[in-house]
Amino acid sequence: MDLADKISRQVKEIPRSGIRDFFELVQSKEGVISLGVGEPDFPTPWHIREAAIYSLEKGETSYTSNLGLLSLRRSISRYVGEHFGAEYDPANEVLVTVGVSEALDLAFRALLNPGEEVIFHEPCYVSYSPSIAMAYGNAVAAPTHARDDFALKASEVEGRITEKTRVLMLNFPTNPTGAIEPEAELEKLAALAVKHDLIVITDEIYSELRYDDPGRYVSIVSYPGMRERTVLLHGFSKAFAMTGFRLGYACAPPEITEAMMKIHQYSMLCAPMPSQMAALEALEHGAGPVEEMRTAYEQRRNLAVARLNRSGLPTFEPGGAFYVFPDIRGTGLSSREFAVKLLEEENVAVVPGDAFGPSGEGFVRCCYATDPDLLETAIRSIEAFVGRNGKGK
């Protein structure tokens, strides 16, 4: 029996993870400083941690409501309130999924028809062409580019609606180049959704480590018009360095909301409840830890843009999220072959751009949510590496 004919079509035809094939050879070799992959450094903060363990020495462990704990969702529509200026009904419109990554497989679930489309800009975080086709849509990808500093701009988005695009995809501050969407821009954005009826899905993961102006964020989501058609997507795992307790939230209209949970009760029933406390934790009395990663990250982010600049690998200064994505064209390598002679030559390993989609050949991504000892090892690694390895070298 070939099993491999008993594999369904679909899934046959999603490639594998190109982040995750680079680190299988990663994992080859020993004393590799990895600025590969984009998780916090910092352990979850104490707190948090402790709401985890009491909720564990109470016995706090059975079913929740499908759509999470109460009193978590309540202090989710305060903070989302607070923080993207949209006010959420806690009872309806609020949904604790399975990290972030679960609330994006509902929301293409519950609102795409096969064959209808999905825009996105690229590069991108690596799941969102796959999870689109998991829910038999139509992946268009709107490329950005590095003279606009990685911004999608609006014309790029309206050139590819046609009568089959449903949804459009956002995700700033941005994974893999850490960009920010200018509000002219967003503003554009906003008007075409309105004009073509279109969902908007926001994938807001990095919105509170923002470095420009940190105290001001503007998401889609509060132009007129936006909440009505918008999922919110967000979550623990950046901000509060919470990436293993898989905790994450969508915010949408209650006919959405409903059509997600149907989905998520079915699959996942619900969310682990000591994660679901950790959260209500993190929530509640979080800022001042996320206050000190983020300035921590400022710090990394201004020594890896003036250093990588400084080695002829030209990088614009990214303004949220942990990652800087310098471009190799000028060594004459692709993207894969800059980054596996970087892992062969100097035991350094950064991500090749094209995992992110072929908008991103040319570049690779350094995650500088890591040691500041190891990072600055790590860039002296690479200035060395591209002195060797120059253009015409």
Given for the second form:
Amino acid sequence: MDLADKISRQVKEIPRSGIRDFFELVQSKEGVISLGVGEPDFPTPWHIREAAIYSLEKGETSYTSNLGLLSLRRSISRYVGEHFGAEYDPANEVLVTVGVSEALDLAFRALLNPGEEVIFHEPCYVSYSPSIAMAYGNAVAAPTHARDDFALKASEVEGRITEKTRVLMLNFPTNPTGAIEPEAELEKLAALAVKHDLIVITDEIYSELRYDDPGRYVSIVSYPGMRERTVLLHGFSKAFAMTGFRLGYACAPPEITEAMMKIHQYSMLCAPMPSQMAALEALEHGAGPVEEMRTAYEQRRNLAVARLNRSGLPTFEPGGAFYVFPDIRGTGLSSREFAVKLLEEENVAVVPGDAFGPSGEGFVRCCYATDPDLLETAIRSIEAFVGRNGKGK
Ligand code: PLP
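Alternative state: the form predicted together with pyridoxal-5'-phosphate, after the form predicted alone:
After this comes the whole thing, all chains and molecules, with the earlier chain placed first.
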């Protein structure tokens, strides 16, 4: 029996993640310093872990409401209101999910009919395009460029709108570039969404990690006419260093929340209770640790940007997230050749830029949420590598 024949065509057609392929290579080597995985090197702050432990001690091991604990939804509603300037009713406009990953999947599945289009900016998070495909939608990439500091030009979106376009997908600060959208451009995107009656999904997972203007949150949801057509996704993985808790949420008008909840209740039922209790603690008392981690990342960003630029790899100074995206075209190597050769020669792992879509070719992503000593060693290795592999060498 050919089991490959038993797999659905739709799943077969989705390519494997470029990151996964590359990291199988990384795992086959010993002593590698990885700037690869987009994950904080800090453990979850202790008081947040304690809240999960205490919840287990109390025997809080049951299902919760499908939407999530009401206390957590109230806290999310307050947090989003304060930070993003949009009020959501915890009763029917907030859905607690298993990470932003689940929320993304629910949003695409709730909003798309087969063949409808989602425009997103690229290079981008690896899951967007496959998640759109799994919801039977068509992914339409709008490229961003180093010359624009990877901002999304509204004109790039406008030129791609057709009668099938349903959703505009945004993520600022952006994975993998760290870009923050200039407010003037965000305003134009909001106007486009209103003019063409689009729903906007905004993935705000890095919004606490801003270095140019810390504490400022600018989301498209706060622009006129946008709250009613926006699905705001956020979670705890990055700013609160809670990747393993698998917790996120979606805020949206009741009709959209209800549609997402319908899928969630049959596929996931609810997010894990101890993680929900930890998330509640994070929102209520986590601002201090988040700020400490943000400050640490900022120092590492400054170091990484200065040293990579000096080494001969032009590197845009990102305003947020915890990635730098150096331009490696001067080496004459492709992103993949660069990453494989760097791994073989220096035991340092970075992610080839084309893993984030074709417009990431010519770049690599380095995650600086890494132990500072290891980061220093990795950068020294990259400097030596570029010294040997610069143009014409
Ligand atoms: N969105 C972006 C832009 C990400 O970079 C990631 C993880 O890397 C996710 C969503 C997934 O987040 P979560 O851990 O909440 O599922």
